[in-house]
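What follows is a single chain, given as C-alpha cells, in the form predicted alone.
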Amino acid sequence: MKSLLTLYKRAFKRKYLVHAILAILFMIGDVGIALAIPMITKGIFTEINSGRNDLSYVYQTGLLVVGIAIGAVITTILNNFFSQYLSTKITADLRSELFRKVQDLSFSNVDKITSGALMTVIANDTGQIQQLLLMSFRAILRNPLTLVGALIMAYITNADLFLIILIAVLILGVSIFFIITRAARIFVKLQEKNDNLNEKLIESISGAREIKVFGSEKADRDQFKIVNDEYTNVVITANKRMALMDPIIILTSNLAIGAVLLTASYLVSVYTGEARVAMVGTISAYISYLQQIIMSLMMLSMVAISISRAAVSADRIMLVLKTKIDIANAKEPQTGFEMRGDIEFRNVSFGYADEEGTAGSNTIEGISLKIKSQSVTGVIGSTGSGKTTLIQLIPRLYDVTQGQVLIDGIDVRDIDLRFLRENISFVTQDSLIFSGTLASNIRQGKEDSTEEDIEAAAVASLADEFAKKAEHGYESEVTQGGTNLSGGQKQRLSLARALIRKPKILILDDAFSAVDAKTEEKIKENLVKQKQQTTIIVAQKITSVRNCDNIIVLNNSGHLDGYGSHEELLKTSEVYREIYVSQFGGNHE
C-alpha cells in the first residue's frame, strides 16, 4: 500500500495540483446537488399531499429542481474532464519513467525481472493505476463522502426511520470486507500468472519461424494452453469470491426497502398533522438516501477490488523503478579522451547470477590476454564455451565478476558508460531491423550522418548490393523486424549501422551466420583495409576466423585454451584441432 500512495501523491504535484483541485471541487459540487434532491423533492410531495391545492410551490421548486439536475450534470461532465486529463497524464508520465529506467537497466538486471514482468508492468500494471486514479477524482473520494452525507441527510430527514438505515449499513460493510479480504490474496496471484502468460507469448511470437520450421506448433499450443488454464483458475477462483457480492448487495437493499416502507406504514398510523402529511415525501426520500447509500458501499467495494489490484500494480512498478542498476559510472568517470583500441582481458572470470541475485558458477574463468588496436581478433569455441560472455564485458553489458578488462589500460568501470558504448559498435546473429527505410535504420548508427557517410557503410558492409537495386534505393521501405528483407540482408544491414558511427572497437558476434562465404570474404577484406578499429570476430567456422592476427579459443569450462595465429594454434590448441578436424577432416589447407 506505501507504493500505491507513492504513485497517487504524484497527483498533487505542481505539475497537476490545479487539476486535482479543480476536479475534487466539481466532485464535491456534484455529490452536494445529489444529497440535496432528495430533500427538494420530499417538500413538493408534502405539498401536493397537504391538501392546500396551491401548486406554485410545486411549480417553483420543480423548476429549481431541473435547474439543480443540469448544473449536476455540468459539475459531473467537468470533474470527468479534469480525472481523465490528471490520470492519463500522469500515467503517461509514469510510462515514460519506466521506459527510460528499462533502456538503464543492465542485462542483469533485466534478467532479474525478467522481460516478461517488465512488459507487464508498463503495458499493464500503468494502466491499473490510471484506472484507480481516474476513480480516486470520481469515486474513491466521492462515495466517502455521498455515504457520510446520506447517512446525515437520512437521520435530519427521520430519525425513527434511521436505524432501518443503520443495520443495512453495518451487514453490507462486514459482508463487503470479509469478501474483498478472501479477495484481494488472488489477485495477486493473478498477476503473477499473466506475467507467465506475457512470458510465454513473447517467447512463442519472437520464435514463430523455429516453431513452424520443426513443426512444433502443436507442442507450443500445449505449453501455452497450460500457463493460459494456470490463468484461468485464478481468475475463476476471483470471480467465484466476488460472486456473492452483487447477490448480498441486492438482497440487502431490497430488504431495507422493505422494512423502510413497512415501518413508515406503522409511522402513519401514530403520527398526526404535518408529521403525518409530510410522510409520503419522507419515503421517498429515505429510500432515494438508501439507494445512495447502498451504491456508495457498492462503489466503494468495486473501490477496495481496484486497489487491491492497483497496490500489487504500484508495488511491481516501484520494484522496477527503485531498482539499483548495478552498471553504473564511477563517481568521476573518465571520458573525451582519444581511444586507440587496445584491450586487456586481465584474470578475468565471471558467472550469471540467479534471480535472488547470487553469482552462479562461472561461465568463463582466468581469462588473460591482450588485443592490439587496429587488429582483427578471432573468437572461437564450442557452443556454450562463453564466447558471447566475454565479448559482451567489452562494452559492460556485465561486469566482471572477478578481474579487469582495460581499454587503453583503463578498466572499463572507470570510463562513461556512454562514451564507452558511442566508441563500441556491436553486431548479433539476430538482426534487429526497426520499421522505415534502409537508410533510417542505417543513420541509427549515427543520427546526424549525411547521404556520404550512408553509402560509404553500406559499401563497406556490401548491403549497397541490394539497397541499390531495391525500388527507391536507400529510402525503399522496410518492415518492422526487416521481414521484407533476407537473414543476410539483414545482417549486412546491421553492419552498415555499425559502421557509419566509426567505431573505435568493432564487435562481430557470428555476424556473419546468413552470408555466403565470398561475401563474408569481400566484408572482411574491406574491414581490414579501413584500418579504424579493433575488430573482434566470434564465429562458429574456422574460415571465418582463420585469416584474423590472433585467434581466441576458448574450452568447454570457460578456460583460455588457446591464443595466436592460427598456425600457431594447430600447434598448440587442443581444442582448435579438434574444431579443425570436425570441419575439414585434418586436412590442413
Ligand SMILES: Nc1ncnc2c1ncn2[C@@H]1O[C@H](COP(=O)(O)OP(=O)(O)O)[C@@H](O)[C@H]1O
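Numbering follows the first chain given and starts at 1. Note that the structure is predicted; figures quoted are calculated from it, not measured. What changes on going to the form predicted in complex with this ligand:
A hinge is where C-alphas change from fitting one rigid part better to fitting the other better; between these two forms, that place among F107, G67, N484, T252 is T252.
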Second form
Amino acid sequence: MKSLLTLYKRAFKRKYLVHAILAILFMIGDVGIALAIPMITKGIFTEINSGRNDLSYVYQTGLLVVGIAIGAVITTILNNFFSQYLSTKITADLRSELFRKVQDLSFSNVDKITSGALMTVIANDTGQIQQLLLMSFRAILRNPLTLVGALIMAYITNADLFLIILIAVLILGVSIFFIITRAARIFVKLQEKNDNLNEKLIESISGAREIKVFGSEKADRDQFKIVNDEYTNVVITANKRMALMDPIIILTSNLAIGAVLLTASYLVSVYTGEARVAMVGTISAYISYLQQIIMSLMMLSMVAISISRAAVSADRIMLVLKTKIDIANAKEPQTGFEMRGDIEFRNVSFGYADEEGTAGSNTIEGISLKIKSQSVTGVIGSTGSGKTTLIQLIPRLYDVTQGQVLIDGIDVRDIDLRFLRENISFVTQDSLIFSGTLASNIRQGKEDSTEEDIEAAAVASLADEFAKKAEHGYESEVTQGGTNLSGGQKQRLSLARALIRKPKILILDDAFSAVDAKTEEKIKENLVKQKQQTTIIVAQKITSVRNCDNIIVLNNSGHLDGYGSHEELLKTSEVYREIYVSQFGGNHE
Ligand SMILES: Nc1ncnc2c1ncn2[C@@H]1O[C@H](COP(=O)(O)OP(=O)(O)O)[C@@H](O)[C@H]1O
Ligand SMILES: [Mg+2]
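Let's see the other form, the form predicted in complex with this ligand, since the form predicted alone is already up.
What follows is the whole complex; the chain from before opens it.
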C-alpha cells in the first residue's frame, strides 16, 4: 500500500495536472447529471398526477431531460478521454523509467532480481498500475461521490423512506466487505500464479531451440501444465469466493425496492395534499437512487480488488526502482586519458552474492598478475574454474570482493564506467546477435562507423568471407538472435562488432568455440598484426592459447596455478600439464 502511494506520487508529473483536473471536473459533471435526472423525472410525474394538465411544463421538462442526457454523454466521453490519456501516458513514463533503470542495473543486481521478474515487472505490473490509474480518474472518486450524493438526494426526496435505503446500504456494505476481504487475498495469489505462468512462457519461448534439440517438449509441457493448472485453480477459487456477490446484490436491491413500494403505498394512505400527489414521482426517484447507490457500492468493491492487486505490483515496481546500483561511478572518475592497456590483478578475490544478497564463498581467490600492454594473454582452466569470473572484473561487469584490478595503474573503480567500457571489447561464446543486417550488427559496436570501418572490422574477424557471399552483402538480413547464421558466423560477426570500436583491451571469452582451427589461427594472426590492443583469450583448448605471450592457468578452486608461456607452464604448472596430457596424450610433440 505504501509503495502504491509512493509510486502515485512519483509517477504523477506536473505536466498532467491540467488533464487530471479536467478529467475530475467532467467526472463530477457526470455524477451531478446522474443525480439530477431522477429529481427532474419526479417533477414530471408529479405534474401529470396533479391533474393540472399543464402540458407545456411536462414538455419543457422532457426537453430538459433530453438536453441533460446529451450533456451526460459529452461529459462521459470527455472524462473517458482524459482518463485514458492520463493513465496511458503516466504508465508509458513509468515503463520508460523502469527500462532505463533496468539498463543501469549491474549483473549482480540482475542476478538477485532475476531477469524473468524484471520482464514481468515491465510487461505486467505496469499494466496493473495502468488499470488502477484509469480507475482513479473514472471510478475511485466517482463512486463515493455518487453514493453520498444519491443518499442525500434520496433523503431530500422523502425522509420517511430513507430508513429503508439506509438498511439496504448497511446490509450490502457489510456483505460486500466480507466477500471482498476474503477475495482480496486470493486475487493477490492470482497475480502470483499469473506471473509464474508468464515466467514459464518466457523461459520456454526463449529456450525453444534447446528444448527441441534435447527433445524435452514433454517435460516442458508438463512443467507448463503445472503452472497452468495452478493458475486455473486459483481463478476458480477466486470466482467461487466472488460467486455470492451478484446474488446478494440482486436480492438486497429487489428486497429494498419491494420495501420501498410497500412503505410508499402505506404512506399514500397517510399523506394528504401535495405530498400524496408527489408519491408516484417519489417512488420512481427512490428506485433510481437506490440503483445508483447499489451500483456504486458494487463498483467500489471492484476498486478495492484493483487496489489490492495494484499494491502488489507497486511493491515490485518500487523494488526495482529503488534497487541500489552496485556498480556505479566513483565521485571523481578518471576519464579521457590515452589508455595503454596495462592490466594488473592485485591480490584479487571474488565471490558471487548468494540468494539473500550476502557475499558467498570466493569463486576466485588471491590472484596477482600483470598483463603488458598490447600483449596476447591466454586463460585456461577446467569448466567452472572461474575464467569468465576473472575477466569480467576488468570491464567491471562485477566488482572485486577483495583486492584491486588496475588498468594503467588506476583502479578500475576509479575510471569512468562509460569510458572504461568504451575502451574494452568483450566477446562471449554466445554473444547476442540482433535482428537487422550484418552491417547493423557490426555497427552496433560504434554507431558512427563508415562502410570502410565495417569492412575493415569484418576482414580482420573473417566475417567478410561469408558477408561477401551473402545475397545482399553487408546489407543481408539477420533474424532475431541470428537464427539464420551458423554458430561460427555469429562468433565472427560479434568479433567484428568488438573490433570496430578499436578497443584498447580485447577480451575473447571462448569466442572461437564454433570456428574451425584454421579460421581461428587466421583471426588471431590478424589480431596480433593490428598491434593496437591488449588481447585476452579464454579458451578450452591448449592449441588456442599455446602461442600467447603468457597464459593464466586457474585450478579448480579458483587459485592461480601458473602464469607464463607455454614452455614455462609445461614445467611449472601441474594443472596445465594435466590439460595438455588430456588433449594430446603423453607425447610432448
Ligand atoms: N552469476 C553467477 N552467480 C553465481 N554463481 C556463478 C555465476 N556465474 C558463475 N558462477 C559460478 O562461478 C563458478 C565459476 O564460473 P565461471 O567463471 O563461469 O567458470 P568458467 O568460465 O571457468 O567455466 C562456477 O562454479 C559457476 O557456477
Ligand atoms: Mg566461462
